[in-house]
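Presented as structure tokens, the chain that follows is alone, the form predicted alone.
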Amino acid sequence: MQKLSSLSRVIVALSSLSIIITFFIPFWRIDLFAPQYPEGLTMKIWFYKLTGDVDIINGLNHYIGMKKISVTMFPEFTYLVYVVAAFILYGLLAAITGSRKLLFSYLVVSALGGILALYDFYQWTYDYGHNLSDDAPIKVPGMAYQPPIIGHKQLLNFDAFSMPDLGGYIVVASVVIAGIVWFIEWRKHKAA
């Protein structure tokens, strides 16, 4: 079996290691723009936590029903650190066996990992923007307010906007690196 040349395992294992910094750094932001707050209003999503401005949120969402914004709402919370370590665990085993298929495995287990969080962030937002509360001052019959999973959408006079943040990126671009290497690698063995 062909192994990943010493470079690719050196690329490999820096691409993992990055994402030690995520970490440190928020992987999610969510950015609502109004009239009356033209600054914007945000909320950081990091492995463990939720920063920025989410008891302003929280404020103007009980006008329309929503649950109160909290840590105790994202069970994932509880264990996400432990997978993203997992993960990066996962890359350095591929990196220090040399191993294309272990590298490979990596990249199918980082798109099935990708494809889970985006539709576990969906039902997230989807429980949050239709089970409102009864009791709600303001109710628009037959609207939902389901913010978006990744891009923009109006939510009565709100923009918002849902996006990775700086921890996101480095986590694709750590897989996208990968799978170029095992391109490379791939072609280069074929072509032998």
The other form holds:
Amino acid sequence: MQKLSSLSRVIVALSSLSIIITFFIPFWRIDLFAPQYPEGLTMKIWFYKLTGDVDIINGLNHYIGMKKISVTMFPEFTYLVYVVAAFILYGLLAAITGSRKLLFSYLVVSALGGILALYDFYQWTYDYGHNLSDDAPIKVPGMAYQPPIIGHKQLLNFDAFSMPDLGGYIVVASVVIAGIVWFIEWRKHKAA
Amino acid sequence: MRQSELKTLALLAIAFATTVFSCKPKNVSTTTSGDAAQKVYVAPGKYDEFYNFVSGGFSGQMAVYGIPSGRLFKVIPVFSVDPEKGYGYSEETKPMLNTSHGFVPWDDLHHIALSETDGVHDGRWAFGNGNNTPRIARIDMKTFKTAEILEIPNSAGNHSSPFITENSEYVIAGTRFAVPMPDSDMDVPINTYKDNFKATVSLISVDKESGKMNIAFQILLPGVDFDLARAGKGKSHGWFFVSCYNTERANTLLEVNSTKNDKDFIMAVNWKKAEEYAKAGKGVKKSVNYAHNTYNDNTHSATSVMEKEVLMLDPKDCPDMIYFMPCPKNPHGCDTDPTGEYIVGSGKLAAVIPVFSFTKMLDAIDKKTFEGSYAGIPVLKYDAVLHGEVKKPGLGPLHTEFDANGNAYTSMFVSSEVVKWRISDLQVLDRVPTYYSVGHLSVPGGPTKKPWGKYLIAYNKITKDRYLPTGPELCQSAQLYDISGDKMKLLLDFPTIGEPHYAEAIPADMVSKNSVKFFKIEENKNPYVTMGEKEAKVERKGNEVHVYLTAIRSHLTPDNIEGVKLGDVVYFHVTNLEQDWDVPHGFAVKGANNAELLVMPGETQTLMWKPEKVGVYPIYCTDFCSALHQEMQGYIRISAPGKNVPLTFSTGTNQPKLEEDKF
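Based on the form predicted alone presented above, generate the structure block for the form predicted in complex with the partner chain.
The complete assembly is shown below, putting the previous chain first.
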């Protein structure tokens, strides 16, 4: 009795397919607020591009000697789309085969993928926040400008917030739903 | 069981999402205290407590506001033409804007200095600097008119100006831009900056009675950028302190290249010593060319004289005249406290606010506690001259003002706030946000020995969402704080003209009691005055037609003028015959390629007009002077050159020919 019920397979298939939406919306966002930016500045991260106030943020960052943020700096943007597509197919495969074990491995790989993505994000923000130009007009001793991975951090006069955007929530929700399906199926199996 | 677990999971997901979504900052909009409205409300017909003389920045003008109401009373035209008042358009005022570069109709006015006696405001003159084409203006606080404009030779970017000594002995004018000096080859490669570019500081003497300015001497200095300055007072009277950046002496990409050194300097100038050197003949006379323009309230005219010489002191030949105090980093403000003991440097990129002690400075000079020299000028040891540092004051300290209770108020440009701290123990006492990016501050009497206190005004560079939007260009703004208590309280936002930089505020009665109501017509010495309607006339001198015209409620005399020919140049010399308060008359002619005249009672002003087409042109009073203002009008007829029209002028007599005459 390792097969998923047809309802579970439909749910897993739909939740995997829902990730397709994230190709059309950003999955992460960084918001910056300062006294003179009460309306805030936002950088939105997609799987293959950056949008929002990137130019304005770069303009401000040059004072502290931060490298210019641009899509071409990040090789991830060239392959992330395929990785995500592979995940969708992975989920679909689990749904089509109805294999609970495959679904479990999908969950594990997703979790690992998420952790890897956050680690990668940390690496980049660390690099940007610490490797500052010696020619920076503003040098505050001991100050680094790494934004938070998730949540809030004060960076000089800026309040920086990092959090998932809608795409990120869809991915999380999709995996959580798949997880719930797996959990229910697993209990069903245990009971049987 | 299954159901409840599902619910738990769903709740967890919702909780996670809401936490993440809700971690935006709370709205930072201000809360003014409950009685703020009452504190800034000046009832109709009541007067404000203070005049606030505010620099107009790139408008080139000086604005006068009332405090605490924030009401704009007047924009005094200083360095920019003002068609509304005919300033720079009338023949009488054109010479005010004359320079060695010819007529310059605009400048950038950054800082204000009010005249002082014994270190206290005396309500006589306000000085302002022209940043772009270096000039210093003196405004007469009796007439609120620009009385004098002095061009500064050997200068560029006249930013470190016009700060004043405690008895108005001198106004200082320092260069932001170093440039090649006119006595050397001025056509040099820009990248030979370090060798060929020099900075100067000029000391301008102010006549005790007339206020007339004169460049007493200049000091030749290495090519750094001088930023702001303050005279010493009390015990430090006799010294000037001038902040400077770009000690790296970079000539390109200064935002990077002038921010390399951890410390720049505050320059201490012993001007009493400099005075002695100048008297002792230590200076060298330099051949220069600069305009000195003065406005005369009797002739109601400006004259422009080109001056040819200036005395230059070189620190090489004048020992013990100049010292540098190291100051972190790219300092802007350089402010002396009311006692004259403390000099506050504001390194706009520095993490602390250094406070220097005048006593320690004298001691260090005495003991020669130098850490080296810069371009031959001794550099004092930082620790030897330091009273202490204000720790963690905020980001981007710019400028400091003082109250009478030993407290200092420093503007923080980057963190958009005002920080109040105690001079004695350098403790931060309070901080309030500004909206946004504050530049200078003003406490009434703040730069003097006797701060009047009570209010603090912050002048902001950015307003963003503070007012109704007006397209891409938003208003500049000031913010008024109550500083009478321990905590600063925001009372009011008010928009300002141009971009406000420094400003000074002075108790109203020190100025209002001297305010001129009108000019006495019998004292009018304008060569083109018309002393009464009977004197009104039109004279031809070759192709010049001079119209001696009077204005009094509610007619112009003459108001019918004929016999002027195309090709003539018409001069309307308009005398306002009124001798009453608040009755200016305006004057305009259709198609004139300049502006109107706005003529005060008892004043004569001249509008030049070159008619370009044959026809009859209306002339009229533009200032709503009376019930019959709309009737205050007339005509001037312009005829073809060949046409034989005699020169005639009249008021009230040029009637239609009677019906019978036609037959």
